[in-house]
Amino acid sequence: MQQEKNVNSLNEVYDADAFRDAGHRLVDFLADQLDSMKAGTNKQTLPWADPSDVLSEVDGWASSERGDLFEQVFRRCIRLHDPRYMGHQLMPPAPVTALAGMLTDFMNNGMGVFEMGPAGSAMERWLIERIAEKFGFGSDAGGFMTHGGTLANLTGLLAARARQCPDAWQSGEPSNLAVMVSSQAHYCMDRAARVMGWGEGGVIQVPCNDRFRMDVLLLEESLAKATAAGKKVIAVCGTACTTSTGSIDDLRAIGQFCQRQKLWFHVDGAHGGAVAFSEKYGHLLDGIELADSIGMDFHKMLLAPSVTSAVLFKNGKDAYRTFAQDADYLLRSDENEDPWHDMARRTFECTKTMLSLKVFSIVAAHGWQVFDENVTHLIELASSFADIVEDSDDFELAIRPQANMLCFRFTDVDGDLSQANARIRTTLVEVGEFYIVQTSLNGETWLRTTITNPMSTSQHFRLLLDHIRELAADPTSIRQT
């Protein structure tokens, strides 16, 4: 009897009618929310609550009906599709990608070997070839999609190590290896060096100029100092673009330096790599074609959900050198020279989801030109926001944006500017009408926005500044509304 009960319970898990009903209700609910956010009738971008209060709600979620569960979870989620979301570097994803995600999760195809994920493997190869062209790579280029920019950058450095120290994979890591990065590089570069066993000294920071770009005039000096200290620098990482300000390093100068010094050139293009898709602003990545490897995210400016990323190599064979090992039950030793269809030969992940479908679904539904339109539009929205800030007597702009990130602060305050702007940001989050973040530049606190929602307008930017003025004048009255 117990066995029959278990079978009945499992039948409910896989009941097609229940799935169909829940799916229709969820899509209808999300479509209604999308309409509400686009129309501006949504009340909050961030439904702030104390972490302990949200945790206490979870007990109730566990006993909810499926439809009610999804609505309750949504109620406690930040709304990236709201045009007043201007916070972290996440794109409000194109709705078609949610459908792609549903199919991906339903099919649950792994991609270690071709037979486990034939459609995904072929789509990924197709996409990588075309994306590599955007960066000026030739027919020898290769790469693959992966789960996040951090993993993409780690893989790029692993490939650098495989090229520069070919015995490291078999005999162990030399203890004196290092990579040169700008002082504004993302912390994942430091994390990657530590993961590979290089320690704190494995990252050599090159100072930045007043535009928060790597000071390329200091590259020679920085390399000489590292060498004198016993470090073996094997790579230089250019940043496109920085997390704090959206500044893009002089990639051509870095690439030419690497060629002279015979160093691997990696570009952390997690955010700014998408600029290559903009016909108007692609020149900002001048020199990226000199890179040996590039990490990039689709979920920052290319309409995809997180985490959807890629790592590309000028020489596709470098991808295979990174994880050169045998697994007889999975990877056959008699493969041809380019076994692109067996992903586990090249990726850190042994099981990998069908990431390609999310990007491919955007291309199939809207065409390649939608990437150009979106990236160009976001950059120009940030520029228009900068104009508004510069025209305001009570706000200060850190620098003119290169990409879609903007740092500014409210200046009409008594006392310390950093403390005042940090307090404003905290109250703004608690109110939840807008969502922005903060950063530190030269030891001072600045408000930071990343314009990722193409539905944001100049009117939203003006409303944000007015909201900040009100918070600065009387934060308690706003918190109570």
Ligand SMILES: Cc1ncc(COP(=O)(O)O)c(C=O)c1O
The other form holds:
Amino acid sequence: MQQEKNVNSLNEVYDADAFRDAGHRLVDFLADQLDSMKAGTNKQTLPWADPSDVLSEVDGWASSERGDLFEQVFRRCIRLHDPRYMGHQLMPPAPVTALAGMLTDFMNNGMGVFEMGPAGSAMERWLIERIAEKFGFGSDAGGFMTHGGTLANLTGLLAARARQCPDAWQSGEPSNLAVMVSSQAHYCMDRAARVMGWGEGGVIQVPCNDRFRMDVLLLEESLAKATAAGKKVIAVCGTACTTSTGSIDDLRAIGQFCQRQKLWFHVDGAHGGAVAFSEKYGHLLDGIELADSIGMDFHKMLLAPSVTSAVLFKNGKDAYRTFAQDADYLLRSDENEDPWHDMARRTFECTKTMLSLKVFSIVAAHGWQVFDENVTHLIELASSFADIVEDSDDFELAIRPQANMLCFRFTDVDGDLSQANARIRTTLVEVGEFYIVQTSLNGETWLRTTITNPMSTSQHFRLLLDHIRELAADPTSIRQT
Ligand SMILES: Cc1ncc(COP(=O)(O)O)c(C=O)c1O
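The structure above corresponds to the form predicted alone; please provide the structure of the form predicted together with the named molecule.
Let us now look at the entire complex, which starts with that chain.
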């Protein structure tokens, strides 16, 4: 009896009609929401609630009907498609990618070996070849997609170690290796160094100039100091662009330094690698073609959902050297040495989803030029926002943006600017009409926006500044942080 019940619920799991009904309902619901989010007519971008209140709602969700569940979850999600979303670096994904996601999850193909994902493996190679060209790499280039820029950057550094210290994979030594990064580099570089056993000293920070770009004149000195302290620097990482201010390092200068010093040159292009797609602003990445490896995300400026990333190598063979392992059940060593289509040889991940379809579906539906349009538009939106801030007497801009991040603060406050801006942001999040974040620059707190929604306009930026003025003018609404 018990056994029969189990089989019945399993039949339900795979019931095609129930799937069809719930799927149609969800797509209709999301399409309606998309319309109202685009119009910005919803009260809130972030339906803020106390974490414990949200947790207590979850019990109810667990017993809801299949169709209701998605609508209930949606109601507690932050809405990236609302043009008042200007916070962290995630994009409102192109809706076609949600359909690609449905096919990806339904088919559940793994990208470890070709036979587990023929379509995905081929699309991945197709995309990588074209993206490598965008970065100015030649026909020897290679690479693959990863779940996130953090993993792409770690993989780039692992490849650097494999080339600079070929024995390290086997022996684990030496542990005095290091990578040089700017003081504004993302924390994932520090994490990668520690994961590889290099410890706290595994990341050497080169100071930045007043535009938060690596001060490349200090590269020689930083290398000499690190070497004198017993470090073996194997790589330099240029950041394009930085997380806080969107500043792009001088990649040509760093690349030339690496060539002179015979160091691996990695570019963390998690956010700004996408700028290569912009005809107008691609020059900001001048010198990226000198890189040995580049990590990049599609979910920050290229219309894809998170996490959809890639690591590219100027010399695709570097990727095969990184993980020298046999896994008899998966990869047979009697096979062709470098089969591009069995990706587990090169990837950190074993099972990997069909990431390529998310990007490929955008290209197929909207053409490559949509990336150019989007990146160019987002950069120009940030620039128009900067104009508005500069024209406002009661706001101050940290620096003119190079990419689509903008840091600013409200100055018409009594007392400490950092504390006042942090309080404004806390209240702003709880009100939930707009969503922005904050960052620390030279020890001071600034409001930070990333313009990732191409549907945001100058009008939204003006409304945001008015909203901040209102919050600041009513101190009772400002919660103590
Ligand atoms: C410069 C930079 N590098 C790396 C990362 C990490 O990328 P991901 O979140 O895709 O792992 C980020 C994320 O914000 C970033 O801004």
